[in-house]
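Single chain ahead, by itself, as structure tokens, in the form predicted alone.
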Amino acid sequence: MLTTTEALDAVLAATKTFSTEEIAAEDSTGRVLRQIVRAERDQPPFDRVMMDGIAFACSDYDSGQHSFPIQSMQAAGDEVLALENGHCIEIMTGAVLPQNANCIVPVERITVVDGKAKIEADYAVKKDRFIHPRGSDYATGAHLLTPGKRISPLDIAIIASCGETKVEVANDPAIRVISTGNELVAAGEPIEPHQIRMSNGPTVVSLLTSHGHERCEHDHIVDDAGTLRDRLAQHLDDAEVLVLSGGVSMGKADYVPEVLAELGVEVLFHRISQRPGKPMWFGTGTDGQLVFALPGNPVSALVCCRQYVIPALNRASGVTEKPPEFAALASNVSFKPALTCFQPVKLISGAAGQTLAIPVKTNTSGDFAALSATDGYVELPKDQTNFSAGTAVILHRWIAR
């Protein structure tokens, strides 16, 4: 068996890149950018003012006149206009700094009578103040979003500020979410005592569209290799990623491998050593398309997606990567199997600010309620057994942040 960094650094290895396509920018939220958003000119683009009130030159205030003719007003939006010698203009936020202009009173510390503003006799003038200087956020050119940044909606604000109507994009591929197993009936169907409820196939479906991936179909596949062999076929033929759902372990029932062999999908590896997920299969087709057949028990199945297909999706679509997150053991963990664990847990915070992992006993792998509780799972290393509380532990949150 392969260890789960050797199995992960073989799902990467083999992840060849998505292609490029340009979508309008209203539309980007969620997709991963494939090129460099420059500034189309400063910002701010003028010395804008910042609160309402009277714009004036500090060297008459400073000369000792505290009451100045009102000239115009200025609102945001309006052209720029001269101040004259001795006057102020009435200003509003967002507006054009006038110019010879270089203070600014808000407008609660003036009064105006007879077309004059009186600046309060205890308020502290001060040059600048009130003036958000041109550029001082970021001047033309500079770079805002760079390639490999997954869109997100503040993300648009800078989009639409530079001008872009489009953007180039990760092609988001299309994914097929396969369920295998006789045993299973849709929600909605009428069903027997003997039979269980499909859950895998949406909550993978589910777990792809929360990262992002949003062309993923679902499908049901008896355990039957003659209509596996022509549906997954079909599959193959349709989508870059197949993600299946049981029918990988040692059963008689179990044709999986068998029928993507047969379909000339080339396997990379059978089996990892970990709980849950051990029975996890992985290879790909002819035309390179990445074949993900993950174990039946939901448990097994959401936690293979999370750390093997998700990190495989995120290198084809180039996604930057981050460096791995942390949490702290909030009480002791003993496991004993040769092993890599993935302990489902429960995020909270601690009072010194250390994000603190809570394990959640899952009833065995199929225990998919038990899930609902949970952020994430922690990573506890194989060569371990006993893990006390206040152990920090790599973290993988199920939508990650």
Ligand code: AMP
Given for the second form:
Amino acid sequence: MLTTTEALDAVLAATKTFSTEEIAAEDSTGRVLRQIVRAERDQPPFDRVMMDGIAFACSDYDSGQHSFPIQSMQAAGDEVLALENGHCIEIMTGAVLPQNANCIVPVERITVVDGKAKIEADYAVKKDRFIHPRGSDYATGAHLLTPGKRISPLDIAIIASCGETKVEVANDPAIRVISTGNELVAAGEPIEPHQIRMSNGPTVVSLLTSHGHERCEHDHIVDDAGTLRDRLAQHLDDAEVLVLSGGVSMGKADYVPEVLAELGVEVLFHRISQRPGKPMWFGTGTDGQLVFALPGNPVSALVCCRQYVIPALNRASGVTEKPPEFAALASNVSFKPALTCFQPVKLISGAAGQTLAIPVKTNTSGDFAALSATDGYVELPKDQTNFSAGTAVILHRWIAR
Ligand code: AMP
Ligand code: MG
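Switching from the form predicted alone: structure of the form predicted in complex with this ligand?
Time for the whole complex; same chain goes first.
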């Protein structure tokens, strides 16, 4: 049986990078950038005036002139004017600094009488003040965004300011989320006392979608080897990633591993020394498809999806990896079995600014209702039994930040 680290390493080693596509910049939020976004021009592209007011030459002021005939007006978007000796130009925020000017005084600090702007007597005039110098934010050609960045609303400003209407991003793979089980009935359909509601399909789709993978389709298959074989063969033809749930334990109706083997999917591991999610199965199809078979218990399915499927999709998309996140346990935890424990937690901020993880008990790995109050789970190493409050542990958020 593999450790959690060995299992994740095996998944990542089997994961090939997705190809790229060019899409409209306006549709790219949440997608993984796979190109460098370079500065089209210096920023600002000219010495930019930062106040509504007047522009003049500091040397005139230093030689005792405090009142300036207004030569003309220059607003944002106007072509640059050349200032004449002993004059000022009325200037607006965002305008180009007029040639020969190097001093701005805000409009609140002047009075205009008979076409002349007089500067307030006790106003401290300073050269270069309220001038945002050309190229002081960045220079032409600077690498403003680099491959591996998941495009955020803030990045959209950069892409637009570089004049780009399209960006190259990782292809979003076709994913099939496949739940199995005779006992399961989807919401909206009549249900008998001996049946239970199917929840893994929609929740796994939702988790994948909230991590940026929009092309998920759900299918539910009954526990019948023939049906399973036909439908999985079709899904292997149609998709790059299969995420199954259920049917991987030791029960007589657990056909998933044997059917996948018949379809040429090479098993890379079955079972991981962890709780929940010990029966997890993983393999690759004949065309390199990633095939994850998660245990059916809803808590196990979600933990395994977050722990193994999401990192694989990130790796394949070319996402720049982040260092692990830590949280401090808010209370003592004991966990006896020699398994890595993925303990669901609710996060709060401690007074010292640290992230505190409050363990939330799940009543067996079928208790998905308790998960709604959690933000993620922490990883408790398998070679230890008692974890005291304050211990720093690795945190996995359900939804990445
Ligand atoms: P299995 O791994 O197929 O043996 O399923 C383990 C437990 O999880 C059983 O009690 C199933 O009824 C339950 N289960 C399996 N799949 C789902 C699902 N899609 N939604 C809700 N519960 C499920
Ligand atoms: Mg089952």
